[in-house]
Each structure stands twice: as structure tokens, then as C-alpha cells.
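Taking the form predicted alone, here's one chain by itself in C-alpha cells.
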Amino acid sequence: MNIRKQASVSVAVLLLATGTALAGAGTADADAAIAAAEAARKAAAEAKFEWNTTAPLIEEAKAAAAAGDFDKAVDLATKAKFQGDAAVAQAKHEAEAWKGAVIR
């Protein structure tokens, strides 16, 4: 084999293998993203301080990733994962904050 078609040949895996990285979230991506983020708005749900917005952007993204728009669904599954995250966070400093504003 000469080493232009070596070089080709190599290039050509290269672009193959580096295509499928570059290609998008898929299906399983999504699935993921969606099961993260609705594990994080449960737990938010449990500490009695889920935010408002999460529980649609769940839905959003279930919506997108039914079109076939992974990379939006990974996006908003994403967001709310952060916001449920974020709520959890707020009702742990919450249930020491308080002690702080109670007058003595």
C-alpha cells in the first residue's frame, strides 16, 4: 500500500471514529438526562422545596426527545436536573437559616 492511500485510509477511520463523537445526543442520551433530571425534581418534591419551573422543563424535554430533538432534550433535561439539584441545596441552607432571623 502506497502512503497516500495509507494516509487516506487512515484518515478515513479517523473521521469515522471522531463522526460519531460529533454526531449529537441520541436516544439514550435523552433517556438519561430526562431519568437524571426527574430523579432530581423527586428529591426536591421529598424536601418539600421543588421549584415550579422543573416539573415543564421535564416535559419539554420528554416533548423534544419524541420529535427526535435530542440535543434540545439533553439541554432542558439538563436544566431542570440543575434545578432540582439547586432546590435541594435551598432547603438544606434553609432549614438552618431560619435559626438565624428568629429573635431572642
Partner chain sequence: MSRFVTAALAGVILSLAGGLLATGTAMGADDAMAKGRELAFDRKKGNCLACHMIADGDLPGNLGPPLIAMKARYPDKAALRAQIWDSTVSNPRTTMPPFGKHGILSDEEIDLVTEYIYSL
Second form
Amino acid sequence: MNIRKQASVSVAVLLLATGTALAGAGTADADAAIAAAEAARKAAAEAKFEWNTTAPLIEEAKAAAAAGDFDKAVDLATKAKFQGDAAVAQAKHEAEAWKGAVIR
Amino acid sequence: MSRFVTAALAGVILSLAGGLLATGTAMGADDAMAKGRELAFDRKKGNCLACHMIADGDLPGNLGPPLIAMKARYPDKAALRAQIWDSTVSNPRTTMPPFGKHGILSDEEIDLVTEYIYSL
Amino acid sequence: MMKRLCIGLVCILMAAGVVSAAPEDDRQAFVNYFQKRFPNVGADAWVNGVYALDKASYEQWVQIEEFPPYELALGEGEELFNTPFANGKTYADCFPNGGVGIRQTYPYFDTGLGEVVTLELAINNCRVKNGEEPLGYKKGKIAALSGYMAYTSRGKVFDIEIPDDPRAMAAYENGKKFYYSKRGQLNFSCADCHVTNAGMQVRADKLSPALGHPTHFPVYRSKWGAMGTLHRRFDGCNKQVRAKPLPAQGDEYRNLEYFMTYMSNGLEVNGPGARK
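For the form predicted together with the partner chain instead of the form predicted alone, what are the coordinates?
Full complex below, order starting with the chain above.
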């Protein structure tokens, strides 16, 4: 990424952030939050540790975004991303921790 | 940490004020207690009764210890809150779900549940 | 010196031996744990599941078994089993001993395929080999068929083998890992409920002991109002701890069944069963 591109991205992020602060989340915020949630969910699924609460949250976030409620969409997607990340952390933790539970 | 300091300060101020303005603050505390109890009993939220005996709860489970004498068991309320937030810290193989760490309850909900459980 | 002595596979096995006990040691420890914990349960009674731990519900269950709710499914299974495929072959042609009295050897590790084969997988493999569509894996016809095949095997003793093949050992280890790993938002492992807390109450329900779990599957479960396979039950257990279930008859659940059934070696087949 060149400096000019980087600068324009920074400006865009700044504008988004300002926009969010002033007027709540916009469609771009919702899309970004949903994409991040989806990526986290996928990582959990690949680890075979996905929670069954995550995909429904993403669906709800999409529905909220479609209905124009971007604040709600971002809120739900953030929760979904949190879950995806937590499930991946759980998979990593259990990769060793399960051994401590084995009946010997 | 500052949350607890703030909460503690608020608690002191509230209890001081409570002596003077009994009605207003008492209602607030009762409300919080009622909400905490509701969350504790809700099968989709705390669902404490699944595993713990609670004085006025029907058909409690027994995977965990009865929720009695909580102030004696947890002189420090923050320790009780921490146990609800993530009990795997004190016992890595515990069966108790990490309510805060896994987002089963929000921080606000955990505050309310802690208030209620602490009263038992 | 050590290095020169151990070469290739032998070396790997020696290294593996340090971290994982042999399956037979695992099983002995498993059985000892339950017998010590529930000294009043007879060595053969674990096949009765939760009813082995609770006299009142045991008596209710014995009454239910007098007019078993799985009887219809048994009839359906027998008919399916004996009905030839379009090509004229039958299930009997796919299985040792004509498919009769063989439940106790499933699941097994197929060294040709390099994977665990459960009875339900073998049923579908048989169908596909004979040009038929595979059945769904959780309920309906597959449960009727495996239920009937279990019925013809009642009283036989589970004898799951782990062949001398590193892939078989890996399948067993993966099943064991699944069994003991905490999953889902509620952070429960299979063992949390059915080993550590077996016999305890979750509200009004008593948690059944892991030992003997697979012996009575498939089951007629009142909650379902129908028959279901072991993998259907896995599905439900995973949902209860808020984990997304993995596919029925996928690697994970087959390996899990392999481990669980190995733990129940020496117990009798008593499927199909009736459960709450």
C-alpha cells in the first residue's frame, strides 16, 4: 500500500469515525462490522468450535442493516465477532487443557 | 478496577443518602435486586437454578454448591463477581460457565446478578 | 544409544506413549472411576444408563419397556432389512453373518478406508454400493434399521478393537480429545456432565453416566417422540451447551463414537432403548 493510498484510507476512517460520533453508524460501518463478524465465525467453524449463537446474531445484524438500523446492526455484529473470537480462543485453550480432565 | 471503586463510592453515598431519603434510593436498590433475581432465574440468562439451590427456587440442580451465606463465603463482593464472570480462573476444570468471558451475560447483567446472589 | 534403538514408527509410538496411555488403560481407569463412584451399581447394570442410578425412575422405565415405544420401529426395521434393493441384493449381503448379531463390533476402524465405520455408515455404504440413495443419518429409516440390527445382537458383548495402525490410534485419540474438550458458549465437555457430574441433578434431570452410553442406541426418546441415532443425540447435546453441532457421521462424531464405545467394551448390547 503506498503512502497516498494509506492517507486516503486514514481520511476515510477518520470521516467514518466522525460520522459515527455525530450521526450514529452508517451502512459502511454495518457492512464492515458484519464482515468482521463473519470472518470470526468462519475461523471458529474451521477450528470446529463454532457456537450455535453466532450465526443467528449475524443474521439479525444483517436484518437490522437492511431495515436501516445501523447502530443495532453494528451492536449485534460486534457481539457476533466477540463470540467468534472467544470460540477460537476456546479451541486454542482446549487443544491442551482437555488432557487435564482425562480420567486416569 | 475503577468500576469497583466507583461502585463502592456510589454504594457509600447511596447508603448515606438512604438514611435521609429512604424511599427514593430504596426503590432503586429493590429494582436492581428484582432484576438480578429475574436474570438469575431466567433459563436463557443466568439459569443459576440449573445447578444451584436457591432458597425460593423450584427444582434446583446440585452440580454446584447451594447459594447460601454468600457474604460469609465472599467477604469481598468483587470476588463473587469475578467468580460469576469467569470461574475457570479459580478452577480451570470447573463446570460453571464463564458468564462474562463468554458473553452469556453483559457486564451490566452480571452486576445485577451479583447484587442478587450476594444478598442470599 | 536410545536414538539408535528406536527407529521410524517405533520411535513415534514410544514418543506417543509418554503423553497418551494405551486405550485399555484408559478403559480400566474409566470403569474404575464409575464403580468407585457408584459402588451399588452392578458391573453389568451400566447399560441401563441413568436408570442404573435411580431406583424410582428405574421401575418406571422397566414398565415402559414392557410395551416398548420402539416396537413399531423394530417392525419397520425388520421389513426394510429384508426388502431387496432394486438390484435384488439385500443388506444381509453387505454384512458379516448376514447382518445378524453384529452390533457389538461397531464402530470399527476400517484399515482399507482408513477411517472409523459406524453401523449407520455401513448401512448407507451398503445402500450406495447397491445403487440406492443414502438415508438421512439422524432419524427415521436409518434408526429403524440400526435398531433392528441392534435387537438381533442383544446380549452380545461389545468388543471394539483398535487395530495396530497409527490411523486407528489417531481416530481413538481424536474421539477422546473431543470427549474431554469444553465447547460452546456454555463451555461444557461431554465429560463435564457425564463423567464429573454423572448422577447429579440439572434441575429435575439426573445426568446419565458415560459408561454404557452407546450400548442402548439407537433409542426411542420421549422428548423426540421418535427414534434417533447416537449422532442425533450428539447433535442435541452440542446444542444444549450452545455449540454448533458437527455433521452426523462426519469424522468428529464417528471418532467420538469410537472412543465412547471402546470405553463400554465388555458391556452387553441392549439397543434399541427407551429414554426420557
